[in-house]
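Next up is one chain by itself, shown in structure tokens, the form predicted alone.
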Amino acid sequence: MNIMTRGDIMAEGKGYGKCILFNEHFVVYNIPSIVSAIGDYTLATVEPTESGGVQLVDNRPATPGYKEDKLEHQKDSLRRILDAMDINQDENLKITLGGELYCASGVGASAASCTAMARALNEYFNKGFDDDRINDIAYEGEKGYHGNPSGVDNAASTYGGLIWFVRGENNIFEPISLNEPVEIVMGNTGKVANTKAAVAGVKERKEKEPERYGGLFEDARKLALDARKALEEQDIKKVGELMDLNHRLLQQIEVSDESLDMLVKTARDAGAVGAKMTGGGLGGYMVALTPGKELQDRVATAIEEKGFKVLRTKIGV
């Protein structure tokens, strides 16, 4: 159906990064993860054109070569966006991308775009949608990307907060609440990770060894219980060691790498409370606990000191 566009106006829509703080990669064999939208987002534009179809700017900040090996993904998200919402792909408007979260892998840079499109032709063609509504368009143009997604990041970044997520015929969502944002810092490794290819790995080795993957994978399980308990309760000295523990564990399931231990290791020897990596693993983004301004630019100086990027930002918003 072609829809008549307000060729006057300009619409605007957010998507948030987030930070998987417990159970990436676990969370594909249901097992429950806790995940946070960070402070940090994308920002989509939607004005009118006068011809051409729909065009996609990306001016996103990102990491090199991050966006040029996400087009054809990109490309696909989009088409599966409009799709969802019925839009005719040969709608004459612009969407720009921006905003101040920087692409790399590990943050949810895609489920950002995916929600901050969605959001903003709902404003532009006047949709009426509710974020439910939004998460599951956000979630058909993470297909794109990822291809069975877990939905977790798409959820983060429309709903925000901290949330306990387990995979499964009905995926649960539900929130878990902090007094206030806490600081975290997170590093980035400068390689663009390979989602696909880890997923792939871990189902190969755990298939190879039921038994050691099978004691491993309960292992995380119990820790995301401890870990929600903890969360629960406001004790961010516990969160840390459990994020130190769930590094460990990822590490034996062969998700990290060299870079990713790297920025670990330097986070926790300038006092961060707790560090892991955080998303897809073998390059990307690592998480370092850092409650307090001044512990957070503590740890986030002595990365940068090794000649990698960070973010400043919080979990919990």
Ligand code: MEV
Contents of the next structure:
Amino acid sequence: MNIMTRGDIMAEGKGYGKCILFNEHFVVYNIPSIVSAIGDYTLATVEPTESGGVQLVDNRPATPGYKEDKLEHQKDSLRRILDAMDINQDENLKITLGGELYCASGVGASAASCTAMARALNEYFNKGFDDDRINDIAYEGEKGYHGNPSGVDNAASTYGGLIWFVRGENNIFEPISLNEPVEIVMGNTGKVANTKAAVAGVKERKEKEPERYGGLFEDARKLALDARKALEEQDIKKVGELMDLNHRLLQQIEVSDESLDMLVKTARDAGAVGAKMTGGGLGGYMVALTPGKELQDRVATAIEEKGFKVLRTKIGV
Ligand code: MEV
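Output the structure of the form predicted together with (R)-mevalonate; the preceding block shows the form predicted alone.
Every component of the complex follows; first up is the chain already shown.
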């Protein structure tokens, strides 16, 4: 007799990488931010096993040291995801992570994996959760990595597109439309960064210097409003100028570092209309706004010639 059991099922789910264009770190404190999903994604597959509980096989391409460094965070994150989905921690199943998203700090690799796993488990266990629920589960998973995530990364990873995101009692997500997608280059410093420590550092300095930080945070709020207007008006040159200013603010709250500043300068010198660090900082990725294939190639090549890896992608897809 041929009985259908869960043993016949294999399920999969995707989570997109992301690029924060404005206000990483500030977003943790309810200052508006602008984030875009990128085309590269992590793919999770779930399949049954005979025994051994939940196994996680991580085949994602990554910066050397990245996966080893994040292993404990990843285990904590998976436990939180299973809890949030009401799935027994002892289920016999194998989760495999793959896809082309090159994992490094700043590209939303943790959020992409949380979203991909939540989607694949949703499918496997037939939970019927919608995107809002998947986003909430991915947010729970992100806590394993960040401690106090704002939710911006998992929002981009789950919903895709270009998003105005404001953290709050009820987070605000508003899509921003571009007439056409715009090319960007993401340059990888190759340094594995610790977002949790970077976020904690900002908190500490903000508490020590409330007045100076208050002023910088106010500047970041105004900058986000200007950036949204510039994007809505498709004024890409202005968007680039505002990205440069945002990088300056991020330097002032001490989340950039020499390697990021150097790649930002390389991109600007090669003609990028704007460039800044992106994500948690202290290593990881930077982003350059490079409308048109030709400019994108020129900036990417300038970074590659310095011996760094790049990701050529687009925002507003
Ligand atoms: C990390 O990609 C973005 C941060 O703002 C942290 C967060 O929002 O959770 C640094």
